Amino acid sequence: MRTAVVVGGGIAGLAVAAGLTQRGRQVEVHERAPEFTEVGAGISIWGNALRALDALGLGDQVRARGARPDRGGFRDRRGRWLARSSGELVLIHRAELLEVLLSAVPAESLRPGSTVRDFPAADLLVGADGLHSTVRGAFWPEAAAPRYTGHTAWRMVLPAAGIPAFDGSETWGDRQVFGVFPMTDGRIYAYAAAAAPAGTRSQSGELAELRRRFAGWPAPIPSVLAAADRADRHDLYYLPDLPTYVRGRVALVGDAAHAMTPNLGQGGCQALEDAVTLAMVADDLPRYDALRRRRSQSIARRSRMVGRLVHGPGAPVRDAALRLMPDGLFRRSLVSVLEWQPPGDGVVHRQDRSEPC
């Protein structure tokens, strides 16, 4: 039996330990952490993501746990509507999601508290150890350290008790930006994102600064950090572009191919699309690295433009700008980031894989 081992057990190491599982490798999963979480907030699942867990057979579990905005988009600093998104969107904590591709890997495959120090011989070494990877810096020396962006970032998970029902939107201030969307259960998902000097901490806290931030700003983000009780903060980096994802028997997979920042709300995303498909063309890596490498430095690169577009100085000509735009010139720019699907030879184990996006 040909053999994997996966470095990372997150979103892009599961999944990808889950579709090779599938077409019968023998895989170990191999995280530092001594048991498989997340400790993160939520997470967007778009749907060319959606399509990715369709392959494995878990879209729909997905769709099940995750809550289903009818219409987001994105707000001025006045609460006034610049642009509304369509498509096919899931909101799900990271736990949740985790627990999902969990139970699509047998548990004798999983190795927590392993810490990779000489990689185990196998057919097939696959780095899903995030922005600082391990096996990037093994295999790829070369390569550039994580940049970062400028921006720090905050984000809550709290009871939606209390909170007037709204419309899940993200308000883009001057150079700061907030975005609040339901969740199921009676939960909020909340974010916020500014320009800091890397390490910033604030000295009152970070719920002290977010209050101080925004203050003023549009319903429902007062009301929202008044109900929440703590905020996690960390910078944002990104990964610059690599000259290919394989060396030899050795792929990269998710942030350890390429760390994005979230304007796109594309990073879970890609890192569902990379599993799925490596997991597909596993014993052709040149094919993997020519169907990923340039579709998602493409779609990093466009996340960091769309940040320094919410974050650059001129929010009035920004504002205005996009309210000219015609209402489906948006929607239309985002086709070909949420029509992905899986390489032809795999097999998408849902009815309806067609959803228009």
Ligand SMILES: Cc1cc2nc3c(=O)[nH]c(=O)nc-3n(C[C@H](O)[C@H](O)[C@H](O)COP(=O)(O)OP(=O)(O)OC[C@H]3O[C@@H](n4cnc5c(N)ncnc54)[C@H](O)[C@@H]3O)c2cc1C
Given for the second form:
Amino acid sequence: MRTAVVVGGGIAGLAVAAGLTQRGRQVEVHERAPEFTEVGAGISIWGNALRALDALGLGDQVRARGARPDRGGFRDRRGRWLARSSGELVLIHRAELLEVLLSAVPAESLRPGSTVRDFPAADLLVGADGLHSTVRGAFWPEAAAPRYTGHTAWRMVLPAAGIPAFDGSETWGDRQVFGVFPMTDGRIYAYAAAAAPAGTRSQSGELAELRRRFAGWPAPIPSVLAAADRADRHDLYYLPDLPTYVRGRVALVGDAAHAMTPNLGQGGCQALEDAVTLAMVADDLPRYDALRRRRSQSIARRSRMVGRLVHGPGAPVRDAALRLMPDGLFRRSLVSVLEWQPPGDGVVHRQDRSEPC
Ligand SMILES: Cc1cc2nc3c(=O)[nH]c(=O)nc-3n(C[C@H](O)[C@H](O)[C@H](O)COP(=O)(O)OP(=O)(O)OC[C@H]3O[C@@H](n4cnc5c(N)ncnc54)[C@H](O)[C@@H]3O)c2cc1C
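Next up, can you give the form predicted together with the named molecule of this protein, since the form predicted on its own came first?
Everything in the complex follows now, all chains and molecules, and the chain you saw is the first one.
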């Protein structure tokens, strides 16, 4: 049987492992953490990634476990709508997304607590080990290091009790942004981002910093911050474009290949697209590169562009321009991102495992 070693058991690694298993490969997934789980935050899974999950036979489980907001969009600092988003979207806790992916990987494939430094022999080695990928470091020694965007982000999950119902939104102020979305089981996912030097942390604590920065912002932001009991902070990096995602029998997926800013909510979604595509064309790695690199790098560039719009100066001019945009233009500009379809027949998940071994 053909073999694959996957380094990293995050969204990308588990999704690849699920897809390769479904295609009849014998897979090992090495994860340096003692468990396969994720930080306490939500993640938005857009229609393109839901179709990737459908190809793995997992889309409906994710739809059932996540919240499916039917309204929402972007607001200005005073809470007025700038643009409404549309298209299928699921807001799910990251740990729950990983649980769904894990359910499609055989227990005997999982190697928790295993930090890969040397690379075991296999027909295929997959680098799914994130922003600071060891696989990329070993096989792409010339690759540029990840770059700091100049911005830091905070994430929170908190109980919704006592907070009046609201539509999910991202509120754009002058150089900072606050997002807040209802989740399932009476929880709220909130995040914020602002300019800050890399590696700095607030002397007064991150929640106190957020309450200070976002005092006076429109509802429900102040009550969300009052109800939160912790906020995790991460500096935001992106990876300069790689010339290829494939070297010999090695392929990169997810953040290891194209870590991007979170402004389009597409980093994890692109990881899911990568995973499904790789599972389908694993015997033809140059095809994987051809199918994935140009698209994911162009989405990463668009995400940085939106970041510059959100965090740049001149919020009143930006907001006025967005308000003048014809209804639907904003949505149409995202069609090429959201309407992705898996290659081939669009099905990784099969009952028979009849692919030649
Ligand atoms: C603030 C913020 C908000 C975001 N919001 C969204 C969103 O709403 N929607 C969306 O689609 N994306 C979002 N993203 C992006 C998304 O989180 C990432 O793109 C996604 O998590 C990447 O998954 P990954 O599996 O490639 O990498 P990772 O999640 O980084 O997983 C890599 C795994 O590899 C393991 N590992 C690393 N090195 C080794 C080694 N040597 N041996 C073994 N294991 C190793 C790590 O422990 C880790 O578990 C956001 C990102 C940020 C920072």
